[in-house]
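There is one chain below, alone, in structure tokens, taken in the form predicted on its own.
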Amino acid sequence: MLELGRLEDLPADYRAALTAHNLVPLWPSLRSLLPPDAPRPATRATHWSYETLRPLLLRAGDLTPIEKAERRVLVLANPGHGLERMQASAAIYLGMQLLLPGEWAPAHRHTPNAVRMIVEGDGAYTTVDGEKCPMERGDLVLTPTGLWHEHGHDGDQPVVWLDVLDLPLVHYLEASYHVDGPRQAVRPGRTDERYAGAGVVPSPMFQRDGAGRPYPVLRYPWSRTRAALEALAAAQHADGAVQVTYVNPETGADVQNILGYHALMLRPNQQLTLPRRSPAAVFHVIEGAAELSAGDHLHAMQLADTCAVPGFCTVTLRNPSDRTPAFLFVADESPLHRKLGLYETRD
């Protein structure tokens, strides 16, 4: 491979001039914008147990009233990127949201894409775009880009979920804002009732209201979905892989433009090896635990963990379990990089 010349063999009037211009020479760093064979991800294999988070977490709502925090938060950040940058991998913000009893988080919309993988607690619900959404473990409620939404909870004990956003590829691109607004009224029906039949959605020319919306559900409950992973278990080889998407049931596309979003199903004692992919992914347990080794590292991870992966990294999964099957939430950025044709597998 040829050598490429380095930034300190250059003269250092030379370089003065080139940065009182605002000019910066490619050639030292073009190794590192460009790596051969592979890309040099920033994020590292990383493992956040709830075991550990969730002590912290109660704590915070005893140091922070929601007045003060609007949304109280601890945000799982990638060391490989910074823990100032917030970051669970290039594209992906995760956060662990904490709302206690008779608690209220006001009403906002903002350009980033969020949904909510509930993992304790009943009584919140989030309201989005006027649709009521309750929230019970296991979960899928979405909050995207530009809709109104605010978290309120009527039950007697704390309410936690993960929040995954597309935060940091939308600050990254400068067009990351979030607009305040009133407490939103409450329009009848929901859209998960409305298209909870698998393969068949309402006929548009009998439809009045939300015809023609981009997000024609808002909440997928973990009920139907994990029905769903059963359901495949049962129909196939009992070697394979259990894996459902959720998309938006007008087009078949991913819910959302950015990430895409998955349930995954082991059999007792299966263990999984998937392919190697482009795209960074995050694995949450919903129910039982689950083994994950990503590339050199090992990581236990019992219920409601997450893990992140880089991107090109060999990922097995295993359950330790030979009498239950464990469930896993995955979000991934397999939307972006189809999008952008960067999308790759690799043997």
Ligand code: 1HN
Given for the second form:
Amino acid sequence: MLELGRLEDLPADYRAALTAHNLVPLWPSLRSLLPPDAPRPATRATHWSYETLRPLLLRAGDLTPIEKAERRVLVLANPGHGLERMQASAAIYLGMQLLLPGEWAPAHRHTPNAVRMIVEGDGAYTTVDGEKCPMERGDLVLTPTGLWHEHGHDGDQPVVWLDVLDLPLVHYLEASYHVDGPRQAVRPGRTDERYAGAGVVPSPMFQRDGAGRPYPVLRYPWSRTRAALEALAAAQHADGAVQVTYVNPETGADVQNILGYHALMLRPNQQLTLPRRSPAAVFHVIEGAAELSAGDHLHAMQLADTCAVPGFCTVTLRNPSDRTPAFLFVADESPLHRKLGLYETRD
Ligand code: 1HN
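Alongside the form predicted on its own that was just displayed, please also present the structure of the form predicted together with the named molecule.
Now the complete complex, all chains and molecules, led by this one.
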């Protein structure tokens, strides 16, 4: 490939004149903007151990009262982007949030989309758009763009959840902001119960409210997702991938516009090489354990551990147990890549 001219090849007075007029020569940067064959992601395969993170998060509970934090979160920052940027990948933000018994994280709404994957503890809830969503381990609770949300905790032990947001992208687009609000009035009814059956939805002719909402389901209980994975595993040949995608039951589309969410089951000792794809992804252990290899790195993921991997990377997952299945939560940038026409799979 042809060597292009470097910035240093240009005379200093010419460079200074360009800078003075807000001009930049393209050719010294062209190869890094458009590298040959595949992107060169800043995102690094990164592993956050829950065993390491948990005591630090609990200590934040002693050090910083909820009133001083609003959201008490340790951000899982990818060193490839620089920790100060607080991003797990180009479009994914990850944080572990702690809520102690009796605490309340006040209502607000914002432009980035969020989901919560509950990691431990009982008795907390998130009220989203007036719906009180119980938070039980493994549940997925959505707080889509623009919807009011607040967290409360009636239990007696700390509750921890993983927050996943498309914040880095929305911030990059200069579209990120929030609005504070009063405590929400809770309305009756739960969207997880309205849409309890796979393959059937409430008949639109009898729906006064609910039908036509862009986010018809706000909570996906783990018990049901787990049962769907078990049933899929039983119905499928033994070496196939067992994964489900969280969808909007009214449209069949991904639950949010930018990030996609999935639950994956690894049978005892199953090894699964994922297709090489353009979007970055995040893996989080809901039950069991998993070994994740990404490029040359092997990460032994224990319960509640989280890994981020860049796009175009070969990822292999393995369940080290010969007795119990492992269950993983997966978040990825695939809806965004598909909408932008950038989605690719490679052999
Ligand atoms: C947010 O609103 C929450 O509501 C958690 O719990 C983490 C990180 C960045 C921006 C907004 C929450 C967040 C956040």
